[in-house]
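The chain below stands alone, shown as structure tokens; this is the form predicted alone.
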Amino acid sequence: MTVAKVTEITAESTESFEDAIRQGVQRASETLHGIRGAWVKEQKVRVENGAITSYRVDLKVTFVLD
């Protein structure tokens, strides 16, 4: 029997939403083992002086418990 857990993380990038997702999953995999998937719960941008300065994603990461 397999049991999985879902945890929520936030990642940010100055490049793009895709880069924020990539960085978030990569960082999570340093601590969480057995990651099976992730989905984007929310996307946000930070704006300063009318320009986008960073892209932020809230991710839900699913991993299998040992």
The other form holds:
There are 12 protein chains.
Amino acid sequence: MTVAKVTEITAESTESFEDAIRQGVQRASETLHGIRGAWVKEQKVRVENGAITSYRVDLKVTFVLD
Amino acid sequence: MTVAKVTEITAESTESFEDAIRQGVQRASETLHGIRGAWVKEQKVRVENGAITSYRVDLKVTFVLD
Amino acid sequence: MTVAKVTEITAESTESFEDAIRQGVQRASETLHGIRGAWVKEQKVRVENGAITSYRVDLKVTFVLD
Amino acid sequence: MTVAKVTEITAESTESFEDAIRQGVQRASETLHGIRGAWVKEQKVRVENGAITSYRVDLKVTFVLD
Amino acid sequence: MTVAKVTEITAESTESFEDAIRQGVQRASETLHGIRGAWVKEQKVRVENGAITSYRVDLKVTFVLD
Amino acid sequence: MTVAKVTEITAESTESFEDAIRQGVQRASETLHGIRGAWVKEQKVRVENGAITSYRVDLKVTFVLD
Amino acid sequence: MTVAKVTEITAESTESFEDAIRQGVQRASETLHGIRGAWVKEQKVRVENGAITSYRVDLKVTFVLD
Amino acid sequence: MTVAKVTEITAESTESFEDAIRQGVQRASETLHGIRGAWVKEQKVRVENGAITSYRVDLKVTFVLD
Amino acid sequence: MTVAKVTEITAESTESFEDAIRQGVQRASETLHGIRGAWVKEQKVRVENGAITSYRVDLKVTFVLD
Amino acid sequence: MTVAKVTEITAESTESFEDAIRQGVQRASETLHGIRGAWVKEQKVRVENGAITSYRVDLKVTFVLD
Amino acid sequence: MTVAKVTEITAESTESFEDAIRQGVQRASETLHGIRGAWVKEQKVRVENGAITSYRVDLKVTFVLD
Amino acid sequence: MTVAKVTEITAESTESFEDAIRQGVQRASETLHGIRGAWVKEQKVRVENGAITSYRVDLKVTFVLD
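Please supply the corresponding structure for the form predicted in complex with a further copy of the same chain (the preceding block corresponds to the form predicted alone).
Complete assembly follows, chain above in first position.
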């Protein structure tokens, strides 16, 4: 019988969406054990003077309860 | 690199929706640090004898991980 | 065994959304018994010359069948 | 034959959601003629130290083309 | 003033969806106090050689904060 | 020319979701003629001390107007 | 203060979607007073031997309560 | 590199939905250049005494920026 | 025991949406047996110089497996 | 590199939703290899004289391409 | 009191989704002042002979009204 | 008269989402002729020990029927 929890996090990067996902998953795994995967719920960018300054993702992270 | 978590709470008040939001955010901040904002997901009222007895909101609260 | 019905009503007020909800629930309870609650489905305002003239709510009202 | 346009605006107030809607509609009517109504798409609050600092609404504003 | 939290869990059973819900709620209540209810968000089955090997549910569990 | 109406009901049972659907459809047919079918809109459970106390379904019931 | 109710009907015609809407609204107005409008929720066709045999619409009909 | 804008319009006709779409697209093209297409977001009818008095469509119109 | 499959097709016509649906269903029935019905998922028009050049529908077609 | 296809099927049973899923998956696996799982998209019942005559599920079935 | 407008644009690139977003934001900022951010609504690719020929994004761009 | 079909595929890559899309489209074109485009429906990552092990996309692929 496996029970997993789903938590929602928001992560930001100046590089790319995929970098934001990497960092978000890594940061979350410092406090959450057994992370199995994540679903990309939203993708946003911040803009200044017509240029992208950061990439932001909202993730639903799934981790297994021991 | 900022990572924020999103958690869902339900709060109720006999006064108004905005009072329910105020109380919900205040109660949540007793256990959660770094709350930045909240999104109103649902608004419901309880009714008895044709009159509203309470206002209930479902909120998605965002808080920044240290 | 409890069975409840859900009906959809639209109510309007010149004061506020909460006043529109109050009036809508009260008016509905004149014809429907056992109203337990209502869910706010939509909120709209009518505008004339840049000012709000009325607040309109679409409600899903739940009432218990005797 | 009537043709209306729908535009999306975001308005913020320190008072309440309804005040944010009032101000948003009023500001929009300075540049847009024939505003007939608005639909509340989203409601968010900003929070600092557990207290609400501002109420933000996303509105879909409808205005009639001359 | 009641404030409740909503958390998302995934539970799996080889018997049925209802068994997966029972086990998920039971496992969650080992770590969460005051669980009041759960909403079935998704239902999936795993399949091998044309036969169902497990029933999986995604649940939104509501629990009251003390 | 066939015209059918759709009404929304909520039914609850201590046994299972399917029992709640059966009872809901049966109760509704006491007041509504010509029920053809129902669509399961939502499935929720009530929980006490980590155990399921009741199964609740929201149904959209379709019935043909004579 | 105006309160309106919204009810859902399904209507079918062998001619076209618009004919199905016309007939549905007309049939509904035999039992419901004060119908103001209807929103087309769904459009389906029945097919036999590669040809359309009927056009079916699901409508949300709004009528004002006296 | 092509960039297109999407704007939302509402158009009404006493004839049919397709006539409302035709008129809406034609009216919009008097002020917008490079219209490529439109997506039908909503279809509504106004009703008086059980008869349809007008057909209303909400359209998302796409036009290419020079 | 009946099992039906659902496939998604896109059909286009220079006449009307209903003509596009007719043609789409007819073309699909050349390769698919047992088509029972279709649900209109999306309606779009192509535009040139402010005039509609074609009507496009996205359909979900249901057909029974022998 | 794994590529999987998703197809939509509808299955019906006189027993229960889970029986309808079992039969649907089994029938589909007679023509589709490598079925890994299925997601329950919709659940409906047919009704006659207030009693349920059949349980119908719409499933999204995932199978791996060789 | 800040009021922001939201407009929808579609941008295309032969390189990647992120390049399409960059170009779309840059092109939009030539005509719109005060762009703060953008939300990625849709991501599509065009294909010829099994290869991707372009990456297309639909963006909701937010800009502050002076 | 053009009729196109839409099929859903899932593709996975250890590199990036765009690589997963490329491979998915390429693999699909080995069995499907006339692929015109694809819409990104979902983006997920698999995680082990806090690091992303694969990027998974759900695509809706459109191809023209001869």
